[in-house]
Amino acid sequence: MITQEKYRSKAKKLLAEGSVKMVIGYSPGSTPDRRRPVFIRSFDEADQLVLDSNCIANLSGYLVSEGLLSDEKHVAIFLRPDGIRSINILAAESQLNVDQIIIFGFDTNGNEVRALTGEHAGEFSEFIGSIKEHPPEKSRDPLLYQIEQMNPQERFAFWKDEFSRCIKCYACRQACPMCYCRRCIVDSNQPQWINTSSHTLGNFEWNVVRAFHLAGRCVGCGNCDRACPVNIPLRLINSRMAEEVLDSFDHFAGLNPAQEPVLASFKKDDSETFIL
């Protein structure tokens, strides 16, 4: 709990000084093992903040809420490594100014929580680079390995069965920090790019198109998985896309705020094996 008290004290200090207008963090949830986002605006409210191994949601998506950073005032936010990577991607895509964001970085290992050294996004680049070079043990889902052992017909049947449960609630979109478009492609009906009906074709179109939009951008935070009311393992298809991008372009999403988006940049030594 030392890390929690350290960050609570820091939050109170920043709010009391007027250095930040808000602290985005975690508070107790509906059950003992759940945590929910909390938006602290005053010194007295800071005691609501909790920080433990149950704080797993990636909160970075709240930073692109319309108008939050438009007044150029600072906001502090609790972020795990995946959340810091999200900040870097959003900055690279010109969605926010990292200079306005003060990061309370932390990481979890079992029940242990440790503070990360740094306060601004660029200060964590070396730490994030070490994750790229030395991924945590068991970071790869065993189910993903099983899917890769299937032949194309079996994989198609697997995803057809999974996507058949999709009810087109778009909770995955709402929870994902990378889905910041004011109007999603699925909401466009003139022309209609994606069938909105909850049936095989419409479900495939939506989930596959979203996976392509996240290629080279997904940080593996798992927000989509946790938000899905029918428990579709969305993280698996996104993880596989991330591996493809890393293997093909040596691109690990969210290394730093200046990193160019992989599908919006070109290098002379890029692999061109896709050209027949």
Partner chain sequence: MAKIGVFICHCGENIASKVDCTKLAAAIGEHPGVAVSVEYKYFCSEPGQESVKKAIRDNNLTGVIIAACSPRMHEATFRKVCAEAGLNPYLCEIANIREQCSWVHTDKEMATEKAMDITRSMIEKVKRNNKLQPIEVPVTRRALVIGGGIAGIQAALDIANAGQEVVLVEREPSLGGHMSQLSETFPTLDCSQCIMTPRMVEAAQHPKIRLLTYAEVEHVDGFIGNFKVKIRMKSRYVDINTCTGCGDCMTKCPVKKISSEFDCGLGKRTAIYTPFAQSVPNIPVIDKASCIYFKNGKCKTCMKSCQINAINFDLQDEFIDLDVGAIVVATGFQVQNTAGYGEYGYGKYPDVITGLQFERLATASGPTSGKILRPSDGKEPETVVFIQCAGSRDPSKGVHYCSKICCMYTAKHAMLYAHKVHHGKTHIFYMDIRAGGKGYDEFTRRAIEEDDASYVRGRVSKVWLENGKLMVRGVDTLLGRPVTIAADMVVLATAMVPQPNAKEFAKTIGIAYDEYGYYNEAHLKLRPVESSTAGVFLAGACQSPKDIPDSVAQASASASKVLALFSKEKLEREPVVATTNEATCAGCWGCVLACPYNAIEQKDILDRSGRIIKRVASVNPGLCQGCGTCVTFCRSNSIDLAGFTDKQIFAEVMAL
Given for the second form:
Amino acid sequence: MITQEKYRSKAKKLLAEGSVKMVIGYSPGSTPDRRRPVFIRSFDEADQLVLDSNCIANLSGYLVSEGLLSDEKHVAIFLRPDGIRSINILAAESQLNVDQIIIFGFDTNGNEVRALTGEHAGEFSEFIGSIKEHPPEKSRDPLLYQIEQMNPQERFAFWKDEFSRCIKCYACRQACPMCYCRRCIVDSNQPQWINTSSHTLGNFEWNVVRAFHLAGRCVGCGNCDRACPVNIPLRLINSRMAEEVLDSFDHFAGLNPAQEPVLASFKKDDSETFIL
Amino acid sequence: MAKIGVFICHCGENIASKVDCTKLAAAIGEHPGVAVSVEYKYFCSEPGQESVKKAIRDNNLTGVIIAACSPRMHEATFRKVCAEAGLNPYLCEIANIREQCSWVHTDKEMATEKAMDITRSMIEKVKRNNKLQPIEVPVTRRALVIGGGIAGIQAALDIANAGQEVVLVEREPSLGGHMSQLSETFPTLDCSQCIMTPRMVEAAQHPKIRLLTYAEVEHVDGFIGNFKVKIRMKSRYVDINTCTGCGDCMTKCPVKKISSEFDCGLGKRTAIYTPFAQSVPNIPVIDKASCIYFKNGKCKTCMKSCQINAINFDLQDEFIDLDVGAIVVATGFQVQNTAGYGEYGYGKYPDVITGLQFERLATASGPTSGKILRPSDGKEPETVVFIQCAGSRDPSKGVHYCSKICCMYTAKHAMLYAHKVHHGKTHIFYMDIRAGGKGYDEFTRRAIEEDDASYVRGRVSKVWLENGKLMVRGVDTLLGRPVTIAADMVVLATAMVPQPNAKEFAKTIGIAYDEYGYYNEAHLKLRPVESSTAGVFLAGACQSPKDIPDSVAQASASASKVLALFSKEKLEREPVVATTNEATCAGCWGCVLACPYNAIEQKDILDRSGRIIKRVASVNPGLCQGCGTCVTFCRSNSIDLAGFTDKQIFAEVMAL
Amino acid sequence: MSELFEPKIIAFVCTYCTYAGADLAGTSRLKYAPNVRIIRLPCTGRISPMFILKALQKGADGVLVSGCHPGDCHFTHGNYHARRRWMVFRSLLDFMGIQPERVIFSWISAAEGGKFADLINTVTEDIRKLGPFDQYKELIRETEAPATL
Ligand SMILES: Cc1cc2nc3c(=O)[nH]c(=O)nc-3n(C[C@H](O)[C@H](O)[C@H](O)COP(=O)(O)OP(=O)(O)OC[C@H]3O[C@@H](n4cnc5c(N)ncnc54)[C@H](O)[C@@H]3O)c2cc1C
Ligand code: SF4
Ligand code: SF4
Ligand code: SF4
Ligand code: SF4
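Having seen the form predicted alone, please provide the structure of the form predicted in complex with its partner chain.
Expanding to the full complex; the earlier chain stays at the top.
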């Protein structure tokens, strides 16, 4: 509540003095425990903003909506640590200018909401660095261990079964702040790299390619996972990839706005134990 | 509709003995889009080539497959055949059924089946080939040489003597670089100034060379054949066109005690100065930081002393924009600073000096007029200790690599000293003597045998002062015991390192560098004088530690590359280059980062009123070398590579 | 198992090193298993993970990817970029249940004709032992629309 009030009044102040043109935040949703994104443009709308432990969605994807930032005006946005990481990536990939973004940073612990100190992306770099060094305990999904225990055939069968439900709605893509391409590779048909109908092969290919494109970029916000109407545990694949880039290249996605994209760079002594 | 001609070569028995060519031709004849499928003993022979041409004309073929030896053998031959028959040469592909099929397999049936797969796959590719045209890039026939050391001078002279224009840029007030600081040079012991000065003068007076000293390259844009360069002419406060170089100003300048950079701190200079007596051009500059007028607005003694009013305190830096077609980078090296070697006492004891300082002492026109005198008291040292590898081959404090020249110049120093101080004694601590080069081993032998240099194999651990002597403690690893030598002077063979701004400067010109800041060659073995950026060449010690002969050789090699580039008005390149799809590019710049050749630029897409709508990636075909690294990176599939397009490769795989 | 299973293997190689190495195996008349089909690319940097998926779609039981040794890339850095991608893609496939033994990466220089021949032989044998990639073929079979060009 205290944090909510603090940010409401900050939102009012910034809107009143015209230093931001919009505040992107959360408002009550269709059920008591759901929140929906809200785009506050004026002082008197600011009381719609709510902030509690149900505010889970990573809102950063809205920042790259066509034209939103092109007038170089400032926008404020509620972000969890993973949301801050995702705007760092968007900045590193030239999709936005972090100077235009005022961050209302927060984090939750059970029902508690706490404000994060800082206003601009750069000010959180140290904090994000500390998450890299000391990841919150029990953050690894138990399912990951289970999958790793399986033999390849079982693993393949597991995923085949999961992907068999995919209806190619692309909600996962739509929900992900990192999926900002104007034309996704699945939409290109010259050639048609990925079968678009939702049969198992196309589903498998789509999910593999999505995971590859997010390797080193996914911040684990869970937007995709929550968006998937058929409950495919997408977070597992993404977090496995995040572990891989961390182990192999010491890359923690979204560390700061100037981070080099991990697959557009290299080190001469990168590991190559797997190469014959 | 595709009309593909497939020409299956027996290569005598080389293919036919393991691949059933008749069966292959029949099967391929059935493949959709194939209009001609024929076999022949030798398609590379004259009649073979003629038959291909005839088939192209008679059937109006839209693509050609030669199923034969490796494309690395005859791709060029058959593409030429196609061009002669009026078919775009890039509509011809080779199916390699010899090196990668008939020669390596024993089972005829399986080999034939594999040959069919290979041929079908190439047919599907060629159906999607585009008519490509070689890329033509106009060439501005003017070269920019950066750095006026021996390497830069040599490159400039070679290019100019071949009749092409050169702009030679040196950031110091005079040409010369390190070589002008040297006394005598190994392995012949000829006087450095005597061989250097005529070269400097020749470069300055050459009608084809525009010399810009006290100047720096600020900005480079463009690509091979078409660079745009901005050069800052630092203000000398002396009008270069009026000054006659009489030197009156320097005699009158009241600030006389500035440590001379050229003499490595062993001599003094004035605030208005030329680095050395033989400077080219012989025109002074005012050192703003030391000049009294610039400090407190009073003095102008020099201005008053100048008979022809060449001095003007109001002059400003000027900028020159140039178009050049090629760039030779010859920015040289520095000697490593010895701060890391506290135990050797450099900086603490004035008589511990570097090899370069020793050069100044040994130079006839140097601060001691060529006498070897101790900096501390001006006395002649009777025992001198030289320490090799003071920084080189020392990963813990210095650099990993061997500086290549120190073994040689230390032997030279021992000889020069022996020639000047007859009763003197030299001791040289070394790790190995590396004297590979024409006359080099003979030279070090001479130092030992004729000039009595005593070599001690081992490292020095400490130098300290005791009763007016520099005590040098080291180990003699050959005898396996510690040694201590009481010396009057210690000379450190400090490592050769890149210029301190080398990495920054590399970014300015857009070339790659290694972990130290030495500039990378395009290929260490086969393209050692080209940088990784087309049209930019390397000469001298900016690429790796080098002595004068190597620097000059590389400079001449670079010059010949420049001249080859200038030999035509237009440059023709293989059209295997990437292109972006501006409509779908998301502007993530991943490709820009990944491209090994900096070939991708950001391009603004404007609306009619000139407002930026979006920024997209755009490949400069002059720079792109066609590796395709960017294509694979692009998540939105917005780049493709001519000759190896996604469509082509997809079709190749799908035909297997 | 009465008849010997002949695996289908598709290789993606760079033209400057591995393709030249394969040519050298030929000029040296070395003998190796005829199961591999080679697709030539300018550089390992051009080899996209998509190619590997498409090879599997075409029923490959194994995929081989090969190029110049680090430091030898004709385009200086293409193979360094490729190495990172492969590292990530390999572990992704592994996590999906595609055994790393089916997707093999190697460095083969233009001088390593012998290494090329040996590698083809071992890879063919290894994949023969693994057997056909039935699980993936199952995916393809379930696909109503067969892959077309
Ligand atoms: C102590 C010592 C003794 C040596 N003795 C010998 C010997 O006896 N025999 C022998 O063969 N070799 C000897 N050498 C090696 C020799 O000095 C080098 O091989 C040679 O000087 C290399 O020439 P260069 O033109 O590449 O570099 P440099 O001589 O360093 O010249 C580089 C020039 O580029 C200029 N420059 C740098 N950056 C810029 C820029 N950004 N813009 C414009 N200009 C720039 C510099 O001011 C300089 O004038 C010795 C070296 C040392 C240190
Ligand atoms: S892939 Fe999913 S979890 Fe990762 S950043 Fe995108 S939406 Fe968030
Ligand atoms: S959200 Fe789920 S069902 Fe929709 S495309 Fe993504 S994985 Fe498939
Ligand atoms: S990688 Fe693709 S999307 Fe990104 S800038 Fe390059 S062409 Fe555009
Ligand atoms: S093909 Fe290679 S050289 Fe050309 S733009 Fe792409 S990455 Fe650069």
